[in-house]
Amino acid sequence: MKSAVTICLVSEARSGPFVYHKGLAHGCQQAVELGFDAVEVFPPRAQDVSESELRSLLNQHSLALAAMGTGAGWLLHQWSLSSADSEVRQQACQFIRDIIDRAGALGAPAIVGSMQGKIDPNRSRNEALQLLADGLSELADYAERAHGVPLLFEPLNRYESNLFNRLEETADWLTSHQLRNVKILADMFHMNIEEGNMSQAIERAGGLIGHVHFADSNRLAIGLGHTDTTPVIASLKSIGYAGYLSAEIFPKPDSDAAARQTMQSFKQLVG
């Protein structure tokens, strides 16, 4: 398993569980300075991330892209995959598409968090599923024939969403829809609220995992909060798990003390 921080490019995220949040630049030097393997970006959109200049500062300090969020395209303009509205779907679709690209282009895939959507309450569970599946099955198509990467679909805690809590609910779903190139992030922040036994879950999901926010309780760094992180690891482990543990976390008290706070306790339950 590989470590990653976050980095958020969004101001009006700024509040939101993102380590660093002073540009590419900063966030590469202080991700290399602590020892991370690779950064997650949260942009504004596809547009406003430079592939040549993000493409340097990996190359510039040996660091790899994990994962590139999509959850702006809902934060800025409430725009999702499971929406009643084709026109918002289809805004959707090519805000999610533009991210395939630019994170694509250097090896990394894209994620589907908040962009899932709610249930409309003018809509059926089952038709909002549906529209979601179509828009997945689509984009994680496109991902696979553009780029050879798979798109990350991210089950949220009930107060976020009414489509999907769970990794097994999710996994059966993806697969009862035969969702291909479609892989499960695990967030435990989410996990903690949601599952009964985050090990079982991570069991169960098994091959299907494609990446894990590695986030304690209160969303706060490994080691802040309450969760018995040992099993997880150890599930992690035995479904072979080689991804990235990524800490989408809350920089506090501050961004360094929370990513070396990350960092120690990758190292003590990873090695």
Contents of the next structure:
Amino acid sequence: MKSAVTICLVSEARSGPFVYHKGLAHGCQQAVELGFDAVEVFPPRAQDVSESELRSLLNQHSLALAAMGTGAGWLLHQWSLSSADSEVRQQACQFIRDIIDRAGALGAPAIVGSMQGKIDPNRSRNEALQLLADGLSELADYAERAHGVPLLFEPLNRYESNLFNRLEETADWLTSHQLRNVKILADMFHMNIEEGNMSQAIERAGGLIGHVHFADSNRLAIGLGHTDTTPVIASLKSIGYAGYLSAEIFPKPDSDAAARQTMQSFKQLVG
Ligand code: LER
Ligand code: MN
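Can you give me the structure for the form predicted in complex with L-Erythrulose, which would complement the form predicted alone we have just seen?
Then the entire complex follows, led off by the chain already shown.
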């Protein structure tokens, strides 16, 4: 397993669960100093990340890009793949496709988390799920064809979405809809709220897990909450997970302390 730390470029998300908020150069510099393998970037839009700047920062620091988030499409515009409004769905698709291109050019996947949306009160769950399946299918095919990368899909806790909250229901739905090239993002903060047993959930989702948000129960660095992380890591090892543990956490008590605590836990747990 590999380590990653988040860099948020969205000023409206300054109080969000991201470690670094002072630009790409600063985030990459700190990431490498503290021993991370990679960075995960949360941009306002794809066009706001210069591919050449990010590529040269990654090369200069021997870092990888772990993933790129698309949540700003929801946060700033309320665009989602399951919206009842076809124009909104189109905007959502284009926004995500642009991030697939930006991340894919650097060998990394895009994340669909908040942009799955929520079920509109005047629509049925089945209708919303069909719209979501259509959007994910198109985007995952595109990610594969254009860049040979998967698309990451993230179940969220009940306060953020009423579509998918747990890994197992997500895995069953992806499988039954034959949504190829979509991998599950297991966020340990959401899992702590929704899963009965985090280890079992990981073992059941198995090879469908493609990324992990590495957060303690309170969305602080691992070791600062009450999640029993040792069995969670053992389960990730048992399914042969070799992807990123990416710190999507609040920068508390400050960014560097959160990153340092994450790295210390990572070394203890993963070796
Ligand atoms: C939001 O809570 C979250 O976990 C993000 O990764 C979703 O885009
Ligand atoms: Mn997350």
